[in-house]
Structure formats: structure tokens, C-alpha cells
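Single chain ahead, by itself, as C-alpha cells, in the form predicted alone.
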Amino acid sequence: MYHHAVTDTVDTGELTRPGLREASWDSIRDIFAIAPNSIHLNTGTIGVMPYAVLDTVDRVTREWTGGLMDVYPPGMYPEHRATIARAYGVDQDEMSICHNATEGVARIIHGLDLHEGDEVITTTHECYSVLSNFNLLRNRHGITVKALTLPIGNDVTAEEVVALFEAAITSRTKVLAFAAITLFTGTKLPVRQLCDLAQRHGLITVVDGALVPGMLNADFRAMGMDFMACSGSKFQCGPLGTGLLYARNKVTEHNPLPLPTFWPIISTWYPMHGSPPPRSRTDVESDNLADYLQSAGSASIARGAALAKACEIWDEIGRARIEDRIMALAEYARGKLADRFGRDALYSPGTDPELRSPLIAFHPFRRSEDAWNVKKIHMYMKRLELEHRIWIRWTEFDVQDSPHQHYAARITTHIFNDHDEIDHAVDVMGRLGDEMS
């Protein structure tokens, strides 16, 4: 069968298990609070919390109910931030916990020192939160936003993507802003190459990393960007309303450019008089920038603790092991989808391994013009949910040389999925696609 039952061997409080690093994927599946007889293939939108994460939210909330303790120091999350930062190759002064990737993106974009005539290069495949905030700056300050349409399909290469950005850079360009992994087609952009390009031109890099934590065994510093906003509730499987904001606070070999001017908006830590210390010119911080970003009044201590618990579980399983499992399941799913719908039906890159991710978008219907029918793809998704308890997502995006936006089905693999689920889901999606064609 494709579904799993929660076993009696799982202690939902402290996760009694022999050791997650050596545990089978079936037993690791049992630590997640997944609804029985369902297939969750939509982690690109929201993950599934482990029981221990749920219990942490409840326990810490109860501990702080009553209002008899000082809520401000723990709301700075110093230990949690330090632990999470180490897992991603950076330091506590560069990592803050925010409410979600959308908030993190907004705080980054509106903290940039941009003025009338400055140019931002981004893509039409960005999350709405990226494009809307840059449009706000365009309307408010008169910046120019140049949105490139990314190539799509199985045979796209990293070289094509980098060349597209490089050709768009002008003397007015100040910022490259792009997703580490696009939510619409699941293209994993060549972040290091794009950051190298930005550094050669002296540009600031803003990365939407909503899908990075919990999926990739990533070293944020080695990736080379200046800023990245991340979700805590997608692949990292923390609570809703959690995210991470990385702001480079040191000059290192991975990004030797001077630290960009940055205004930490929404901060109760920023001085009421005078200015913070000058930004560091070395690999030693001159001030704790993340403290400025973290200090914003009272915080959800329970959600911060629960996000830290999710990260602790990931560290115990092993982040490299998790990435390998997620990507292996994605490759299996990609092959099954190609066999069932045809390789030309895939919008997501497949030939270049650098661009592959566990988010795979595809056209499920026989007629090509149905890719423009938003009502049809929405009904397809709803029928999968209501009739088959299979959760996926439909996405929309621009396609080069197409007069229409395209609408696609998108699946996402995670460690709580398995091959039987993928087989069953692809079979059902194929039969439903045929029926609706």
C-alpha cells in the first residue's frame, strides 16, 4: 500500500528511537504528523511537522502562558540562532528568525539603499512577494525593475541562465534578485555562478531561499550572496509563521565585496540617537547585524523553539543524507512523469543536474492549449485532493515567446514520501489527466 500508519514505537514528545542517523526512511516517516491514507506532494507550499515540533509549540506556549516572565530576552533567540547558523555555515550575527520568507524578503528589499534610476534585475518567475516589493520601490523611489523570463523545459542549462542575466546588466544595475529554487517550475538556479557574476560587476545579491532550508545541505556563506530570505515551514518542516533571514555581515573569500549599505527596518535595537558602528571590512564582524533585525518587540517564543527543534531533528538525521534522499525520490518521480506524460510535458529542467530540484512542474493534459486554461488545472488539483487524497499544487508562469501564461501541475518530493506513493500518484494523475483531456 502507498500509505503508512503511525506506529506505537513513536513517542510524540521526545521521539524515542534508536537514532535517526541510522534509522530507515520508513521509521523516519513515522515521526511526521501526516494524515493517514493521504499523499502529500506539496512541500513546496507547506511541509509536515514532526510530532516533536508540534509538542514543542504546545509545551513552550504553556510555559510562557501567564505573563510572569520577561519575554524580551528569549525573543532574541540567541542560542537557537547560533545553532541554526552553524548548520548553514554562518554565524549568529548573520542569522535572524522571522515570521516567514515573505517577511524576510520585504525587510531585505526595503532595507536596501536604492534610489531613483537604480536598476534591479530579477525574473518573472519570482514569488509575488519579491516582485510586489520591488514594484513598491519603483512606485515610491523611482527605481527600474528589469524582469527576465527564464527558459523552461527539460533541456535548459545553467549556462543559458547565467548568460540571460549577464546580457541584462547595465551601468545602472545595482541588484541581482533571484530565487535559489523557483516555486513555479522548480528550477534550481546556479546561485554560486550568479553570485560570481554579481561580484564581477559589484552588485548586491538578494536571494529568495524559501525552499532551501531542510532541502539542501547548504553553506550560505559559500553560496556567495549578500542576503537570503527562507521559509521555516516548507522543507524544514517547522511551524507556520517561521522563517530565516540571512544577511552577510563579514567580508570573506566567498564574497570579497564591501558589505552593502543596509537599513534594518522593523527594529527596536537600532540606536535612537547616532548610528551603529561602521560595517566590517574583514571576516570579523564590527556589530551584530542580526540582533538589529531580530529585536522587534515580543516574539513567538514557542514557534522559535519549535523551528529550532525541527532543525535539531534534521541535524540528527543528517542534512547531506536528507538532501540525497529528497533528490533521489525526485529523480524517480521525474522519470515516472516523463514515462506517463512525455518528456515534452515537463516544464522543469532535467538534463542539467545543476538545475534539478524536487519541485517538478508538468502539463497533465493531452492538448497543448490546455496549458492556458487556469480553470482546468485548478479543477485537476481539486479532484486529486477530494477524490484521491493526493495533494499537489498548480502554478502559473511566463514562457518565452508565448502570448499566454502557462498553468502547470507541480509535485514536490520530501523524505516522508516513498516510491510506492510516487507510483500511485503518477498513475492516478495520468488517468485523471486522460479523463479530463
Ligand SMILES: Cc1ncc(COP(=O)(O)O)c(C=O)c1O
Given for the second form:
Amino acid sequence: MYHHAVTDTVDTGELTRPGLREASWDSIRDIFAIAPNSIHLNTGTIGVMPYAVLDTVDRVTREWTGGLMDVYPPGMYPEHRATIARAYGVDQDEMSICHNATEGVARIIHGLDLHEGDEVITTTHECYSVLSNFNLLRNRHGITVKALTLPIGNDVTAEEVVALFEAAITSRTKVLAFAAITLFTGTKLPVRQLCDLAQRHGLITVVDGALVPGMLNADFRAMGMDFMACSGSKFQCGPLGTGLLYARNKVTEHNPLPLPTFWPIISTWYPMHGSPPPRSRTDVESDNLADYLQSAGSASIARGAALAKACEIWDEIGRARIEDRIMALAEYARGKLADRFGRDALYSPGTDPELRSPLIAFHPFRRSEDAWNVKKIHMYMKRLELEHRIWIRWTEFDVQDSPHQHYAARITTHIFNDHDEIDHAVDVMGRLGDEMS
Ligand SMILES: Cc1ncc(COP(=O)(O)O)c(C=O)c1O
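Next up, the form predicted together with this ligand, please; the one we just looked at was the form predicted alone.
Let's see the whole complex now, leading with the same chain.
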């Protein structure tokens, strides 16, 4: 059975009840509003809201409708930002709630103090939300964008990845920009090592952390970057249209470089006269940077409350426990996929544990040239969805030394998945891959 009916042993609406920390994964699954009789293996694109998060959207929307209320202070989300920041090891003055990772990363990229001739090193495996904004800066201000193609496959190592970035750095490089987990091949890049590299060269680090919240038990400060934009609606299972924007606002041993010049675009907080105070040189903030980013007119109060609710649920279940569960399911799925399709069919790293993530991309067909047949991979995904109610996605990416982009099938595991679902999905995906080969 891969659909669990909601049982009355689990209260799906109110999450202050005790026990979520000890609850079985079967009963935790029941707090999620999963479409019935379906297998959702696509959290890399969109997660599933817990019922309590849905209820929060509804309740808070109603509370703030129809009255003569001052909607501006709660739209700054001071407490929600504090709750969320705490969950990720940082402070409220560094955390703002934005609309998604795309918006967050755009606000970071356009807030950087980059000028003609400055160079940004990134990868061709970044989301278009990252590449399009750097390309815009290239056209607008004459910066150089150097996009590296990451190695792929089961046996890629963290050392290879770091060496690739290191070899690309020049005297003009100002920024390293990369995903914490890439969406195309599910490669978990060695963020701490890349930040160490950047710090050795005095570079600013911009991390696309769309997939981080809700997946990793992450301490943003210890990761060492200057900026990270995250999605709230993927692994964190908040409402669509939620994201987190982390901007380092103090100097600590995790990143001892001076705080970079940053222009908080889209802000009604920026002073009418003069400038904000000079940025801190210590571990005490000189100003609340996140307030500048948060202050941008009327905001959905419900959205912030619901994202904070999702974070509270995660804290209650336990973020280390969640990460362990997600990765245990991913390793199970990786093994099953390798058995069914062969290890060479895997685009995602597997040998180096540091690079593994719960996003696993693979080639589902027998003939290797089908890897650049976009119609076929699209049809494969559609048939899984329409004939089997299995939701995955296909991805496309550059491959070193290949004239073609490759198209892969990608699955993602989350805590609401289970072993039976993975068995069933791999079986169906294998049979369909054979049939279409
Ligand atoms: C790595 C990565 N970056 C950015 C995005 C864009 O995220 P959002 O929809 O929150 O803007 C995605 C979406 O899949 C992603 O996987």
C-alpha cells in the first residue's frame, strides 16, 4: 500500500500536541495534505503542506481581513523571522522572508556592488533564476560571468568540484555563486569547502539554497557564505510563494572577511537622507539588515505565519531526525535505481557521501543517445504522471565534453515518502523505461 489513510491516532490540525518527536514516520505522513493514491517524488520542485500550515494560511488571512488594522508592523514578521532564524543558527537581523528562492537570489545579485570588469564564477548547473540575473548584470554593467560545467556521475568527488572552482579564480574574480544542492543532478556541493576557498581569495559567496531548508539540519552561519536564498515551499513544506533570504550581517570565525558592500534593493527602509550606519566589523550587528530587505510595502501576513508554522513543526519533529530519514530513503532509492538501471545510468553522485542528496537523476532508457531526446523524457514523465500517478520531473544540463545537453529523470525523497512507494515507483519506472527503449 502506498497511500495511508488519515487515522484518528494523529491530530492533523493542531501541532502543539506532544509526541511528534517520537511519532512513527507512518503517522507523521498523515499530517501532510498528500493527494490520495499518488506517489509524490518531486519535492525538489514543490513539497506538500502539512494540514496545520494550510490551516494557518486560512486562519491568519481571515484574521487580517475586513478590519481597520495596521497591516505594516506584522508584515515585517519580526517574531516569525526570529523563530526561523533560530532554527537555522542565525539571527533575526540576517533573515528575511521573501517570496521564493528566485526573488531572494535576484535581490542578492542586484544588491552586490559589482562593476564593469568584475568576474563572477558560477556553474552551468545553476537554476536559471541565478544565471539570468548574472547575465542581466553582464549586459547592464559589463561584468564577466564564467559558468563552469560540473562533473557528473556516481563517482564524482568533492575534491574534483573544489579544484574546478579553484582553477577558475583570477585576479578579477569577485564572487563565487553556486547551489548548495543542484537541481539538475542533485549534487550536494561542498559548501563549507567552497566558502573556505572563497575566503582564502577574499571573495563574496552567493549560495542558491532553494533546496536546503527542511532537508538539511543546517547552521547557516557555520556554512560560511555571505548570502543564501532559499525556497520555503520545497523541503520546508511552507506555502507556495514563500522563501528565505539570509544575508550575513556580522563577522565571526565562520567567515572572518569584512561584510561586503550590499545595496538592499526593493526597500522602503532605506534612509531618505544619508546612508545606513557603517557595517559591523564584529559579531555584533550595527544595523538590522534584514529589516531593510523585509520592509517592502504591504505583505501577506498569513504567508509568513504559515512558513513559521512549518518551521515549528520541523523543530518539533527534530531537524536531525528529518535529515536522517530523508537521506535513508534516498540511499534506499539510489540502491534500487542502480540495481534496476545500472550504476552508469546515475547522473547523481553516490560514492562520495558528502555529495549525496535526496535528489537522484538517472537515465531511464537503454540507448545512450536517448539522453538527448527531450520528447522522450517528457513523454516518460507524463506517462508516469497520467498512467501511474507517480510525480517526478525531468531535468536538462550541460555535460563536460558532450555536444548535447542531457535530459534525465529525477526523483526526490522526503519524510512523507516510504520504502513501499520507492519499490513501486522504481518497478514502474523500470518497466516503462524498457517499454519506451
Ligand atoms: C536549486 C534551485 N534553485 C532555485 C529554484 C527556484 O526556486 P523557487 O521556485 O523557490 O524560486 C529551484 C526550483 O526548483 C531550485 O531547485
